[in-house]
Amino acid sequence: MIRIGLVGVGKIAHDQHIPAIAGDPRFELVAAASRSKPDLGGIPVFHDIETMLAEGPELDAVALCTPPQARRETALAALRAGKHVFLEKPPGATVSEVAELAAVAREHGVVLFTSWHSRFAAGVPQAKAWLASRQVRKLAIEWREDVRRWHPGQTWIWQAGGMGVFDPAINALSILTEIMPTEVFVTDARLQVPENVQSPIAGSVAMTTLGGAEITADLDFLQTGPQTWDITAWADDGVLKLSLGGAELTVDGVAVEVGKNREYPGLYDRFAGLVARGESEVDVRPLTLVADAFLVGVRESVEAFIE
């Protein structure tokens, strides 16, 4: 039994983490830390992680669901207290801070897990297997959703370090770096930034591989109506498409049976295995692609975003 504490009890914690923990017999949620002090049915809730660690019940692990800007200090407190740490995506506000966390985890002999939930979408493993033996010539990402629907009131997304449209788009990049048989590199980006915030609301990213595959990402945080989370790959002998964020898979237009979508249960299954083996899993490739897009991206100021 892994006794786990949850830090940051917002929408993602309520929607995904708490049900996934409750559904896995290897975990027991024994404490939480949240300034909102939600009612978790008898589970003690503390104001911050420091108080939870000092005054709460004994913990083996901590899952961090705070915004990325606040992640570093919280993760350091848990690691230095000898707790295994599960990082909600994105794992940090910068690439270098995740390297620091990995070093601290090694120093204290605990597990660090940079979780990427979209990699556990039902169609992703079969997409990876199909592409593994093929030459990818072109790949297109279309990731367009309504920020007002999925992130209501989450002002941290628009602040420096919040990533804007890349907060959802990094899910696509996590799938991309999982299924591509070769490494991916950013070559260009165009970022549309509302005049009253710090992070982009839409944009495009151009990428490539050592083999010269053309990869594009079309990103939008203002799409109303049906939402679009698609990845299409053109290989030497067919076309593969992941839809609904990886939940559905087609090859040459024919649906492939992929089973039930179990993203967060899959994450906690992986975390339990890592803890049992004493192994960390730290992958910053999706975050690196975002950082590179910000480095080379041409910024265009657009009208203010008003929720």
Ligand code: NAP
Contents of the next structure:
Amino acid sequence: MIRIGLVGVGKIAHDQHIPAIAGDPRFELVAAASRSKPDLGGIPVFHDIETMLAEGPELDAVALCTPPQARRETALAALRAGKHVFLEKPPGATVSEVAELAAVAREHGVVLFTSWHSRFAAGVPQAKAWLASRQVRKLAIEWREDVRRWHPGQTWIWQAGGMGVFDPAINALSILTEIMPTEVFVTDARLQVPENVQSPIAGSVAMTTLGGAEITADLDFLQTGPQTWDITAWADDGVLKLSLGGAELTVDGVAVEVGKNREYPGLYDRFAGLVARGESEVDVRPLTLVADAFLVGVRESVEAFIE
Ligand code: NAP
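Having seen the form predicted alone, I'd like the form predicted together with this ligand now, please.
Everything in the complex follows now, all chains and molecules, and the chain you saw is the first one.
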């Protein structure tokens, strides 16, 4: 039994982590830390991780569900206290801080898990298997959603380090880096940044591989109506399409049976295995692609964003 504490009890902790932990007999949620002190039905909630570690029940692991800007300090506190750490995506506000966390985890003999929930979407393993033996000529990511619907009141997303439209788009990049048989590199980007915030609201990223695949990502945070989370890949002998964030898969327009979407149960299953084996899993490739898009991206100032 892994006694786990949650830090940052906001939307994703309520929607996914708490039910996934409750549904996995290898975990017991024994404490939480959140400044707003939500009522978790008898589970003790502390103001911050330091108080939870000092005054709370004994813990084996923590899951950090804070925004990326608040991740490093809490992760360091947990690792130094000898706790296994499950990081929500993105694993940090910077690429270098994740390497630092990995080093501290090694030093303290605990597990660090950089989770990427979209990689556990139902269609992803079969998409990866289909692409493994093929040469991808072209791949298009279309990731367009309504920020007002999915991220109400989340001011952190617009601040420096919040990533703006790359907060959802990094999910597409996590699938991309999982299913592509070769490494992916950023060549160009366009970032549209509202004049009153720090992070992009829309944009595009051009990427490639050593084999010369033409990879594009078309990103928008203002799409109302039907939402688009699609990845389409063209190989010499067919076209693969992942839709609904990876939950559905077609090959040449024909639906492939992929089973039920179990992203967060899948993540906790992976974390339990890593803890049992004493192995860390640290993958910063999706975050590196975002960092590169920010490095080379041409910025355009656009109309202010008012929620
Ligand atoms: P959220 O609803 O804003 O919740 C974040 C929680 O973190 C807040 O409830 C807040 O609780 C706590 N927190 C601690 N330090 C903070 C700080 N400096 N600024 C703001 N909040 C702070 O955000 P969320 O949607 O749960 O997202 C959290 C993480 O999960 C993000 O990295 C996001 O990318 C990831 N994620 C979100 C979704 C989604 O659909 N929303 C899906 C997958 C992954 P207190 O104020 O009570 O401390």
